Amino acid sequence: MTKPESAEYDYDVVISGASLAGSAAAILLARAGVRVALLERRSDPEAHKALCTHSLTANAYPVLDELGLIPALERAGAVRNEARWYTRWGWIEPRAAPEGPELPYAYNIRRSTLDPLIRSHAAQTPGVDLLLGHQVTGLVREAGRTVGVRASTPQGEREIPARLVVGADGKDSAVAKFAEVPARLHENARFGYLAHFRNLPLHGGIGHTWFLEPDMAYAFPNDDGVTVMAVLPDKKRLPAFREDLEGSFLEFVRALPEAPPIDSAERITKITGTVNYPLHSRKPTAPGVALIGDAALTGDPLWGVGCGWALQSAQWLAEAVASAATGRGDLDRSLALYARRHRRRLRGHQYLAADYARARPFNPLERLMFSAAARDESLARHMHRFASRLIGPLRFLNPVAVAKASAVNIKHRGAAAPVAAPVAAPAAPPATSADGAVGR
């Protein structure tokens, strides 16, 4: 792109990591006219992320649409995200409800396909110009904003002046400590391996997730027949798989409640994963800067919900300021109704996915919600609405969805309850739990 002898910047926008924040928002932002500079450290346009569950929520769906790239996903041979939990009470099968409509999904595509397939529909985008083997190494700083970034490039030390600088670069963002914008951070008391399979059978054919309290695990099927198997114990257990990475990994998924048919798949990958991923959040604005996907919330692996979060904040970004970016606008209220937004849509479900990040059992209220969701359809969909980030957790724990789910476990505990034979003396009642289950 040549640079108009009028023009104040090169560009309106540099965006640092072309990954799924960073693609979608320029391919956003350069369709309301913004001039958009993606920055790529690496050099390879078919590099992706590894460490992923790769796995794009419900909630991902509408801005997958908007930008155009539900045939392509479809072609490339994406899974559309069906899947079944299981707990202690039984199995969370979410369907449809009779004449109702079909449940919410997008789709379980690995990263290999989908970082390269996002990131040339950025390149062939009018407006953004992809810029392969761009790092970003400092700020252009102008009487206390940025107007900038300082990029180690092919051919040497680059500055590109722009009106604003978003960092897409991921949960270790060098634009936010660039611009010193602090994280706070929440331990995670679990660790994390994956690996990918072939001829790993799910029962149904869908993804699996299961919640051993603290234990989890989950088991998505992708793309190419590709399954991936992911493990996520307590930090308790870190010693064996320290001491056989490969014999642990075994041992816990054969020790799965219907266990995926390990020892006969075919592992294509190594058992790659991470003992060490706190969750962080950030401020998601500084005076010239925006902070999209993992640079602003990183959360807990276990969710999968990274990817879905990431597209939506770039949506929800470039909604925002994609006027200011170009001269028409005050780009300082534009970054504040972003961040109020991002704030807002994301600040509850952070905060109980650290607290459950602490590696505890379920507390109270969970139990009565997942073992209500494991006896009745309307609740399972219920959850799968807050699991698929299309409800937040004040509509998740609605009065009403919370009645119900009272309701049904005491339905549930008088169905269970044995009928009492003819005795001398009255026998002790059975103990219940706050979930209203006898006998667990």
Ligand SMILES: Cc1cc2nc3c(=O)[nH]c(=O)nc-3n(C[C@H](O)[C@H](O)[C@H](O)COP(=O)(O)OP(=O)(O)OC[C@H]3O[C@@H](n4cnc5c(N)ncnc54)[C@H](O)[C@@H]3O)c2cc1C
Given for the second form:
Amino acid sequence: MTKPESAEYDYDVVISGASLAGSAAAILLARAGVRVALLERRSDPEAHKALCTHSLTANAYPVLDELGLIPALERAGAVRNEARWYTRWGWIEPRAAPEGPELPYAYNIRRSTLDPLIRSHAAQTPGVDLLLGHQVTGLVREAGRTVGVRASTPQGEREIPARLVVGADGKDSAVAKFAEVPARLHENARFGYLAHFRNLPLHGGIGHTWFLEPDMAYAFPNDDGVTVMAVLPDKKRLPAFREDLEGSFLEFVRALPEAPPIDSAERITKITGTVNYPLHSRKPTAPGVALIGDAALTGDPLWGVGCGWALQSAQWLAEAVASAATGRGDLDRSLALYARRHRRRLRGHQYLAADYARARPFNPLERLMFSAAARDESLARHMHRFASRLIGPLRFLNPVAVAKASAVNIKHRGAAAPVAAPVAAPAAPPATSADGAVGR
Ligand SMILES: Cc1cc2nc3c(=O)[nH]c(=O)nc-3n(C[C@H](O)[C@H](O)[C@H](O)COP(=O)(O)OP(=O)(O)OC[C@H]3O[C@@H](n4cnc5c(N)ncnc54)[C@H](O)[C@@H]3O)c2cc1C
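Switching from the form predicted alone: structure of the form predicted together with the named molecule?
Now the complete complex, all chains and molecules, led by this one.
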């Protein structure tokens, strides 16, 4: 093992992984005076995550703003992520209230644009050493506590000691594995494939999500006129789907309500995907260790929220530990604060996501809220705030919102019911025959 120069191992924090969570944490910690080594196993500064549909939910906006990335994102062509959601009751189309503030938003921006942008921002931040081609291969432990990492580097193996080691190394986190932090897995009963297209216009130029119970699909406009199209069917369909991947993908898209014109679009990437993507949750701290982003919690891709949480968890960690990481405070207590905040903010979301990942149809409460949101603008806005992860499940399902949704549906049924028996009444559309009124 090569002995490092003394200046090289003099870091307060070592971060494993220079993607969204790791780069954001490095910037925020370094700005608070922490000396950070940001390790990335890949050596290409332009490296990016391929398996992603690039939609950053509105909860990401304040972090992107704090990181100072908004002007660069807008210059890079990031698209504000308005969206509409198809349900069997019709489209949920959240819009700002007349005279009200605009809806909270963040951006759709391809990871091939976003990842190099945030990583170079980290590299330019005084106090951050971005070490590319450095793969964490083990932890340095003393008396049951992590006090640094071992890494394979272009110059050979080296040890990098630090007060705190941060695992920002994704769902299969090496840091979590070496620190022996167990993962709680939840099966995901859907598989997913995605591809990028040019010349694939979307209704209103905005994102689309299709809740097909249990299958799902979505399409998001991105920077540079590229649209990403993703399908997430029930795994029961996988054997037939795989027999002709391209044919099945196209057929699935063609069959969507208000399907985008896929046949006249130009596919510019391979159809890639994953057939086994369980959700993970890990305790986000261990002695001398913190986990952020997917390393701490990997959600279901169908909700498109992992990037926002990667950025937010980086911010929560930096706020909790910046001072202690420089030796001015109790690091264990700071880590406990971070763990508590992480749990409080994300546990409920993950609980609901793990349940829905069973590829079941909507449950009665979901039927109530989704059907009412398709019929009522203020409930559509309420749903937008939940889907943007600006409110948690408890606020989403608060008694006032549930009562309002019930009232909307009762009124809708009243309006749909015939006043007197018509001579030749048209058949009621399926949308109204299966609404989500309470008690169904
Ligand atoms: C199909 C699919 C679609 C998705 N779509 C969306 C979406 O639309 N919106 C959304 O918000 N989320 C989406 N997600 C989730 C999102 O991609 C992740 O939540 C997000 O990338 C997590 O960021 P991260 O920084 O925690 O980890 P990652 O982006 O996974 O980065 C981990 C980094 O660690 C590095 N690394 C790994 N091991 C080591 C090691 N031993 N040493 C050093 N470096 C290491 C890796 O090279 C990588 O750079 C999707 C996920 C999937 C699978």
